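In the form predicted on its own, a lone chain appears below as structure tokens.
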Amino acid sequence: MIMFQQPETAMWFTAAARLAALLGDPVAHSLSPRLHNHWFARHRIDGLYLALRVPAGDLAATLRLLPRLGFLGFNITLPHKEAAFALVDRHDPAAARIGAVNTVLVHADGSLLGCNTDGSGFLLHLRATCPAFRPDAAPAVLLGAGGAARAIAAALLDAGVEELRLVNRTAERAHALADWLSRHFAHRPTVVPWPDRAEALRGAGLLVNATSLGMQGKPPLDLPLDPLPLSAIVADIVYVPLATDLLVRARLRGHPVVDGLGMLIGQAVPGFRHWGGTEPAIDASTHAFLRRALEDRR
């Protein structure tokens, strides 16, 4: 038996371990191995989750080879989410509608099911943090038009948001996202030009930052919050730093805030349910474990 240690968590695995992995390029920054191996240890499951750097040209071969070596599934991160969509055998409804995959489940016959759990993971954490959230109560403002924004937009509209305002630095991408959403949902989102982003906040009940602005090493998010009603929820999918400038400013104004760590946890649940064979525990100790992992990197 091979054993190794992480802070406050002993993990073990044998030659019969349940195997899963994160596939991306780069992957060294990811907290996913910490999270999944924490769950393996906590539930006393003989399992191991690895982060594998896979260049784009090797993704197809990797997705076919690893199941033969006993891997039960994978998480997919940048830059492979759209490429993986084209390489799996089947898609769940969310992935089929979004056109991107962040979780691949290997079934007993070797077939690959591509799933997208980003949007459901975001909603899971939003509702856990703010139980009073009502999707149909007020407009939602979404900053960004990338893959995460697409998944979150679809999840919000599925949940019952009637007015979605899209704001992105590149107007063409925002209009493209609005066009795509209008083909799948009854309500067409409104595109707000980036220079008018503060005005988009008026009357909103939810603000979500799904851009990289405010992330460590990225430019700050320049967004005055004065027009935003104090009852509005402010969420940021960035988790490095965990307390982004947006969330700090929102908290000081009295807004309920939702950090990005919970989305990371929420989107991981369906995958672990498959390769771990059980429902993973999500509680204060799970969040605390990952916060310590972030602190270890400072």
Ligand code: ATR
Given for the second form:
Amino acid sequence: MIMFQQPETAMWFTAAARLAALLGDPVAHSLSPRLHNHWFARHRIDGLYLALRVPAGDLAATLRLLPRLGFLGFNITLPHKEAAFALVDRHDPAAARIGAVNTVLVHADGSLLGCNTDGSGFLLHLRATCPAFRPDAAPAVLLGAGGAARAIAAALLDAGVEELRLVNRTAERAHALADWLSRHFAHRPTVVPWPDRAEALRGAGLLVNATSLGMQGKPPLDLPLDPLPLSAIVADIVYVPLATDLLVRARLRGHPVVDGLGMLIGQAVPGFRHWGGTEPAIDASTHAFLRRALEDRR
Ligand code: ATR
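The form predicted in complex with the ligand, contrasted with the form predicted on its own above:
Starting with the chain above, the whole complex follows.
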């Protein structure tokens, strides 16, 4: 038996280890291997999770070969999420709607199920952090119209949000997202012009930043919070830094806040359930572990 000593946990695996991997390009900065190997160790599962840099031209061959070598599944990251969608055999409803796959589960017959867990991961963490969240109680404001915003918007409407206000710097992208959402859900989102973003906060019960503003190296999100009711939840998907300017300001005003680490953890859960064969722990120790992993990475 080989043992690798990590600061947090002893990691064990044998020749019979359960195998899973992240496929992307680049992958070197990903926290997924740390998280999944942490869970393997914590649950005393003989398993190993790797990060593999896969050039676009090799994705199809990798997705077919690795399952034959025993891999039970994959996470998919940039730039392969759409390509993987086209390469798997079946899709879960979220992936089918979004047209992108971030998790691939290998089934016993070798077939590949493509899932999208970004939106459900976001919601899982939101509900865990703010159990009082009622999707239909008040409008939700979503900033951004990229891939992350699309997954979150679909998850929010799925959860029962009735009034979704989309705000994006490039109005055409927000309108395109609203059109797409209205083809899949009963409630058509409203689009608020970027300069009016503070006004969009009036009466809202949830504000989500799904833009890259606030990320290290990017400008902070310029958004006065005064119009936002104090009971509203404020969530940010940015996790470098974890305490974004938006969350710091929201905390000071007394809002319940949801940081970006949760989405990272939440989106990983369905994959681990499959290749770990158990429900992974999500608790203060998981969060503390990932915070340390983030600090190590700097
Ligand atoms: P992802 O797929 O991770 O969501 P993305 O598609 O690059 O990434 O989207 C980034 C989001 O951040 C977009 O909503 C983008 O707005 P545009 O659609 O107008 O590009 C938003 N964003 C990035 N930089 C911004 C800035 N300086 N001001 C306002 N919004 C910004």
